[in-house]
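First, one chain by itself: the form predicted alone, in structure tokens.
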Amino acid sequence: MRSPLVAGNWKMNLTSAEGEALVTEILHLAGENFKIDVVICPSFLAIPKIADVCRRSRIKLGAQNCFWVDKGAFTGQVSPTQLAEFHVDYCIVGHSETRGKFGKLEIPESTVGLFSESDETINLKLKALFYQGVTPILCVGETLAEREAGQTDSVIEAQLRGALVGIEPAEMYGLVVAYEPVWAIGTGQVCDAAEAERVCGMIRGCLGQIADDETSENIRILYGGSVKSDNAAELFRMPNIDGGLVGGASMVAKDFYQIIVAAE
């Protein structure tokens, strides 16, 4: 039976102090007593510090990206070897920050091109912390557009097969697939639950025909896109939905550990 799993992505925020002091504020709400499996993702300055205070805790590490070459001249990169040293449990892969499409702009427009991650870039990557032994969390979802013109499960399922390009059913049995429709990351918008779980178990279902029905079975999907306190619990409910990748709601210590409440 899949396990609840909620991560939060701190994206770009909070110092190593303020991550350290949140952490320790959402230990504190918990008293460690979590059922089900925590993951934090602070940005990669912060992860010495944040994996001090999750050594000491339930807590796991995760990262928020990475490289998927060991070392080399590569300028401002990070290494799946350089995060095991940590001891990263986690790493997210393909978000569509990354990929350069962002459901709330906060940069020129002329400036997104920077962002060009594609399904090739994500399956290395995926190889490179299956090889180190880190789990990742791999992202897929629609932007507004393409879901305006019926595109989303033939977007989400190129996604997830050009992530996965041989990669063989039994290093995948420990994958985490996040759902994140771009048109909700950052801009207060929610998927409707019913809609969530039914594009969530078109992923399970595409996951059964890439590897089988019983890898896919153990596979859990989380959806992610302006999770909250008040809305975690209607969507956790669903058969196919095994958690959250949070946002904002990670940087606030009361509601993130209500979201992890509402996973349990």
The other form holds:
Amino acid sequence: MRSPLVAGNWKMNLTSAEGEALVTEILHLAGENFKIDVVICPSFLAIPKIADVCRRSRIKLGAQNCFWVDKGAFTGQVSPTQLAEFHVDYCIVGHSETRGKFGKLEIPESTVGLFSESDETINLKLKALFYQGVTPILCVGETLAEREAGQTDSVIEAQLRGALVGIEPAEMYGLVVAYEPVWAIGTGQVCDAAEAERVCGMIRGCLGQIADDETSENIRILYGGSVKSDNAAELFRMPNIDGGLVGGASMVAKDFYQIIVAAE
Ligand code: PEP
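Given the form predicted alone, corresponding form predicted together with ligand PEP:
Below: every chain and molecule of the assembly, starting with the one above.
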């Protein structure tokens, strides 16, 4: 039986103090009685402060990215070992904003891909995180152009296969996968619940082929992309959607709390 999970991705928002105030407000609303797993993914710099708050609650801590090597001459990177020092339980990997072009930001064509993760680096990150006991939240999803070309399923299948090369089913057992259609992230354009369920079911089938049925039945699959308090319940009611990866709405205490309630 998979327990629901709701993760908030704050991206490059909120100072430590603002983050602390937000988590305190969420805890005040929830009375610390979550029946599901709730994860907050602050920026690296806010992790120590939010780790302190989380330690006194049932909220789990997540990071938004990591490097795959333990230590060394990798300027500006953060390793899974450094995350584990702050009791980070989860780490987002392969978010569309780190795979390629950043969200809605207009950046020069020459910088597209500058931040990008390939299937190969995503695979290395997953292995490094599993080694440290940090649960990866692996993001997959198609762009609008890929959807319109009828490539949604094949793109996602390739992302899953690339990310999971050489990872044993026993390790994959605790994995979290987030289906995040790129065109739905930060746009207010949520994927229709029936279609989100179809894709999440396809993802589960694919995980069954890569690992085995028991493993794929245990893996939690989240939907992400403009999840709000008024559409969360319909999405989370779907049998293959085990919760959400939430960006914008996770930074408004009342909205995030309502999304948590919808998942419960
Ligand atoms: C995200 O950052 O993964 C995301 C889904 O953002 P939003 O909820 O704002 O669309």
